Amino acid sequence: MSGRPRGARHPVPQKEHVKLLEIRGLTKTFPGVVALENVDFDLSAGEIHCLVGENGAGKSTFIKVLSGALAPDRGTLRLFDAEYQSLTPRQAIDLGVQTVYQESILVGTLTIGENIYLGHENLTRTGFFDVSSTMRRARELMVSLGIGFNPRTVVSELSTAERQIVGIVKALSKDARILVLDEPTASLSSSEKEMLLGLLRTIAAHEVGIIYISHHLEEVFEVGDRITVLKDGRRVSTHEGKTVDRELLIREMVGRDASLFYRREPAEPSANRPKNLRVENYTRKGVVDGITFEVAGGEIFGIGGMVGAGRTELVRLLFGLDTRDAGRLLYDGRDITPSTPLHAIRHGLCLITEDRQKTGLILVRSVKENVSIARLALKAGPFMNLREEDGVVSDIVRQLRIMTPSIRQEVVNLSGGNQQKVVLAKWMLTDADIFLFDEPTRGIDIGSKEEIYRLMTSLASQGRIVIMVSSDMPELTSMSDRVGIMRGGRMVCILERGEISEEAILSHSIGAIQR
């Protein structure tokens, strides 16, 4: 095994147009369910074709019949001229089908030549792990696509970009013929975003096919040489990538003009309406530096900044899951400082984290179990009213129009729209008053950020305080009231309405405009 990408080793000339993938009336059901319905899709060699669709539109489904996680009920799958019906994951990784998905499956306190070759180690002659040999072919690798990291380097002192390329280049690594790649970017600054792209195009030059999914519009433009959109589990079309514009794309998605879209009225300005909470002086060593705004009851506050500015940790420590040196929180001018979750949740705050998975879902649990886990916390009593609790998270479910067959389904089988309204519906039976929101919208289709912008804005025109970190330019300019900037720890400045556009948040966030 070389380590190169096998497109490297036996070049195909770009002419040919060689078809290493040809699906054919691909269909997958489940219980109540239609997940695939008749899918046509094929894949060249030396292609990037971007698969798009709105949250349960049949790409996670599509993804895991590929890396052969699932068996189709129809369909044919061509790979490399043989013909199959369904794959088993072993085959599929025979074949050179590799998937990357969006949360990195890396081993920490492993080296990074040392994660590229877990699996399939460099052995000695005695059977012994071969050190010298695995870093000499991973940095061999790594050179062959410029990419130019120590494999000696320990994978806990990445970045998040950096992680996701080892994982590519590990993927790379099994002679990979097919690359897919999930929400690769989901959690990137536009600088990691861009580096990540070259190094697709990078190995897209080497003859492996990429199949890239995204609901980053804006990407699937930059790299896509075509375009796929699912809609309910059918191919709605297929595009060239640089003949079709974003308002198709869009309307072919979700089944209308992207000029409907959801557009928030900012909160009317009130002389009488009080300051309802104040952060007062926030600051954890090395972290975050003395961090003071007020938020108004009924207003969307925006927290905008590079990653790394200290914007999740500046939330955390409100909700007390992180110490704090130092700081207030006063809430109609009451101390309501939280020293543990516990008691934020005590004091109406509630937190829906970036990473729903990890920290805001219990994934093998069900939708009954997620929504009903805090209001719990906060009662008296051993015992549980089961038929009340059943009454109380379906009308919930309703209400916030959460797509599952019943709320006995497990979470995980959940699209990220549905687990993120999973997470809210779990908060909003607090009776909260604050909403702590970092990245409310990540990794979510542009259909399932409606309605998640008309729940904030439902919150906001209750009276709630709500509080938004995000990445999203477009995001924090239509939702924001005011949008306070962090740098380096720091809240460099608030914008209020008049003054937010991407161009200030952009400027202030990297210093090129100081106050």
Given for the second form:
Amino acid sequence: MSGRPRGARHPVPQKEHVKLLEIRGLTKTFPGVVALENVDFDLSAGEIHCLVGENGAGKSTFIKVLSGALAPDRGTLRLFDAEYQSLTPRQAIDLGVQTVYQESILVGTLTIGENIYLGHENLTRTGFFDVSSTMRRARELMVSLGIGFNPRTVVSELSTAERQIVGIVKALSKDARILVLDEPTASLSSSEKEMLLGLLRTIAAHEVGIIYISHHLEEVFEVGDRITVLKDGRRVSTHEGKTVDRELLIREMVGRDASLFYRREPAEPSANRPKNLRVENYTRKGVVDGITFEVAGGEIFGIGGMVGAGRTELVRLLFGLDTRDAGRLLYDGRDITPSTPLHAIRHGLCLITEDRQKTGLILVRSVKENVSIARLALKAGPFMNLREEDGVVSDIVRQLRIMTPSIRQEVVNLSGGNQQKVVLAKWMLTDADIFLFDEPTRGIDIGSKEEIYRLMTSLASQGRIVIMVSSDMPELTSMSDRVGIMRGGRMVCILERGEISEEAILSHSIGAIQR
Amino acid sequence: MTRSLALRGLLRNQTFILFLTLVAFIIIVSSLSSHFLTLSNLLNVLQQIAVVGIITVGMTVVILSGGLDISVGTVISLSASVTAVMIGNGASVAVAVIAGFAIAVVSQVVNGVIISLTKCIPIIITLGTMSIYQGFALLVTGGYTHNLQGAFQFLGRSDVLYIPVPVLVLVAVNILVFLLLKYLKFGRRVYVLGANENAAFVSGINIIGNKILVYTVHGVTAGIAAMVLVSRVGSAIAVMGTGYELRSIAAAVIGGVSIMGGEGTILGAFLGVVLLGLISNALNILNVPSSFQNVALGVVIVLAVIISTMGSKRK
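Now show me the form predicted in complex with the partner chain, since the one above was the form predicted alone.
Now the complete complex, all chains and molecules, led by this one.
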């Protein structure tokens, strides 16, 4: 985009604007991760300040601190000339900090007007809900923002974009002075985006400060007065929106000291002829669109892309968890397209899901039961051999060094890393040939991470197929032999070994480079 | 350190708490009445709890798998009515018993099929089928009492080696299902389904088939219970099973079976049944009016749920 002169955008603040927010030295750590480290940030009235960074750069944590959902470990928040160590959600709202999330929280069965004033309704003198004044106020508010919706329209009839806009109006109805938008355009078409961005400028002109978070650099360049880059929880830089160099911005979003990271030992070529996996035209309408690629045995194939690009959906389809509209899966030329997970497991597939607590583990049951579950699904006959089971499970627990006092311990009591190893143990006992990893090291400690990387490497070196979805850049770049990039449900390109870099992955993921 | 941990583990173990409660209860009541702790009274209690105890075994399997069934009372009514009406009309006892038993199994399979295929909430589905089975029971009996006229006494009214047959059946069903849960793949799946259905599905478990199987087991135990009941009472009316659904759910929950599914044991549920039986027996012996007995039962259920929630790992 953008042959357009920057000066033609909304008027750059001329007069001295009120400083709404000043954050100093904000730090928040979670067990094993520093989510935010010494972050400074400020926002003036009438300003649109964009926040950019990779998945996991700390943007979400930042919003949560600001909206009162999380208390920071250190740092101060200066809001409208008062200083706070932390906020409660109630406080944040009372102070006029309103957050609009990707999925706006509206009640579908109520009208626009009712939704806008939900929770702070206009009442008549007798204490009943005052419909006419609610509708009048809703209309006035929307008109002041240049929105022509009928406040009596029921929300379920609105498009996603329209709902998003109602969500923003709702936030503003509570006298918002700071509006925080988290990926508001993720599911919008380009004309809808334009409409939304226009609305943001109008709102800013009303002396509201806007914090705008987006993966889409195009939008950021278009509306941002200032742009702050976060990386690994730290603030890298803050630029004036007009003058920033796009290449520089991308470099700042990535770039990391690679020496800190696990180095994969070069794979030795397997003696056996490697078997190939061919994914052919996998499609699920509105989610994943005509995905085709091939992975050789012994190879680790990474899948990169932004959150919401369809990566998790793709591996779920490959495993037969969701129903596909089209697609075939060929292993060594044989059609093994699974339609249920059981079918998939029988054909040697396995899926290490993104959310191990919800879909990977039976938390309240023992390590033994968890490790055994898929193996038992493959066994014929109604009986279990408990003695054999104890042996098999103990062996794999020892082999993977799962730290547990006993195989009878409930999985809920193990650490994240050990839990993930339990999931892996489960699949290793099915003798799977094709390993689908979805965010294999999310939320686990460094030590376990390394062990899981070593395991993945050894799986590959045994000639197995490893496909790994990851949002962790260093993981993706250092573990993968090739990386397929997904954007908007499609695989937009496949980076060969020499081409893999954080910059390349990021720019293809956000569509900054047209091939 | 380890010892205190082990102690805490024991105190978290609801079966153990229940066992302590039972012992304390027996000591207190037997100090109040000399009629309580006698062999004949205890056998009497076991005989009284036999029917609800057998139902509770199936109910426990259902709850463990993440389900619930409030239609079981009317299933018992229907099943017993069919048998009694057939015997009254001159059918052979064997045929009548098989028919009554089969009706119970089929009713529960229907529950299982609807619940597993539609993925609707079990309590609502079985609320509907409860009414259906009650209607059938009324149709079958025509609203009258049907007498067995002395036929089919073995299951409910006879002894083997001085032990009443219902008690033997109760013990046998408990042991059988205990073994089934421990040694069959199906048993493992019952727990897994109840604890995390999504993870179970990802791990290759056939959700629908196993759920239907769960309700089939429940149907088998309900059928056995209905036969014991009709044999013991010697007649059938269309509402004879009413109330068993709540008492069996209560017994399972008191016995430490998590109402969320996935946690609990057959032994615990059995102790729950025994505790309920002992309480009502003790209150009878101590001449407490039956309205107070209801209050006492309610208090025990509420306490059991509070204790089990406090001990839950899923908070």
